[in-house]
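The form predicted alone is given below as one chain in structure tokens.
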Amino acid sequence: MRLITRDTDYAIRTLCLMADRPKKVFSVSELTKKLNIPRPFLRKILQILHKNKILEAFKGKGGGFLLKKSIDKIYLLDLMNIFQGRFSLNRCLFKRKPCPRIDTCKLRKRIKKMERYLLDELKKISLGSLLN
């Protein structure tokens, strides 16, 4: 299990790239350099940025990506949510069936706690944060 995937990682590195110039607007062509991200993924990252009102995007000559949202109103977890779905540790499923166990289970009450713990810091965890 991977607590962030690689869309989640571009879409980071994209957007801490971008709080150094915040009222610029950056090309998909600029950021695929300065990034080294392959093209058709960095899209698809600024693509459900701009769904997501992250970030906003202008058509045409000149045209590109700019922040809409301050990068210390960015938390981690919202990233993870928007590109991973949500967040779980512990999915108790049994041939794609609920568990029937789930109600009785010793082990997922002890997940569920770490679970709620790790919610709790990453909701800490703003952009912003680790810029500084």
Second form
2 protein chains.
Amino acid sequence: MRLITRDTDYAIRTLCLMADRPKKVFSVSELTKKLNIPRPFLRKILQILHKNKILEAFKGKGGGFLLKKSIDKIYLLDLMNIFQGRFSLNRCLFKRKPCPRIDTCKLRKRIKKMERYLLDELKKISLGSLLN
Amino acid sequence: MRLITRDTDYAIRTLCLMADRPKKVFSVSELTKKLNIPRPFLRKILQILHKNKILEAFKGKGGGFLLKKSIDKIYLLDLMNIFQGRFSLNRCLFKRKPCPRIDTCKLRKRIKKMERYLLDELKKISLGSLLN
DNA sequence: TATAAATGATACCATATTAGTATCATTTTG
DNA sequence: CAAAATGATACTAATATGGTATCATTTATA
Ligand code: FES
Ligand code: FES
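Given the form predicted alone above, produce the structure of the same protein in the form predicted together with the DNA.
First the chain shown before, then all remaining chains and molecules of the complex.
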């Protein structure tokens, strides 16, 4: 089971790198070289981060992306929500009726509890806290 | 994120139903009617449960499947391992090198901790404990 | 003001995983 | 021997993930 998908992963790495020089405007070319992430994929990711107000973007020659939010205020869970959709462990419940025979669906309750825990843990993890 | 896939889910439901009459030999036809799970899919699932010694199987006319293990000794995690492979949250680590810049990969450690928790919780859940 | 270098928007393709089907062989009972 | 069951296994379909391609727009600067 994959907690973090590739795009979230790449976003983490990119933002951490950018945090090194928080005032600097990075072009995709530059980032792609340093991180070696496939260029068009990285570009898409950066555009999404921009739409979500985590980066600022500058068009035109000499343009690129700039960290907008402090790395300490960007949480892993934010990125997961952006790239992976709202975090939830038991989609199953909503696709099908609750399991016959398990009338009150105890399973669901127990999964909810685990989900609660994971969300709480994930909320605590800022990108800043991963560095150093 | 899906903790439990469809086949595991179906397996749970089927085993719970069979636990109602632990001595009875159920044919696929019978189970498929009661659970309305697509017949050939259910069949595959039952065969896998048989291979994994959770069910006993009887070939030939009048044959079918019989619960071999007590429902209290079948754990959700067993089924997940059978149908979904060994449970682990961070496959990511093994596909790519640890993230550059995050040298000691704190993220990995934190994910491992969550994984530990989930495994502990999942270990506790027997199918028996879901019923009644 | 033309050109090059950047992002914006968006549609597309490739691969992997999950979900489900089909088929033929074998066993068993009557 | 025929019917009714599972064993084994290969195939197909749907979805999610990972990655490309392309054209439009903006901006700096020669
Ligand atoms: S509602 Fe999903 S297993 Fe019960
Ligand atoms: S090793 Fe996977 S995020 Fe660091």
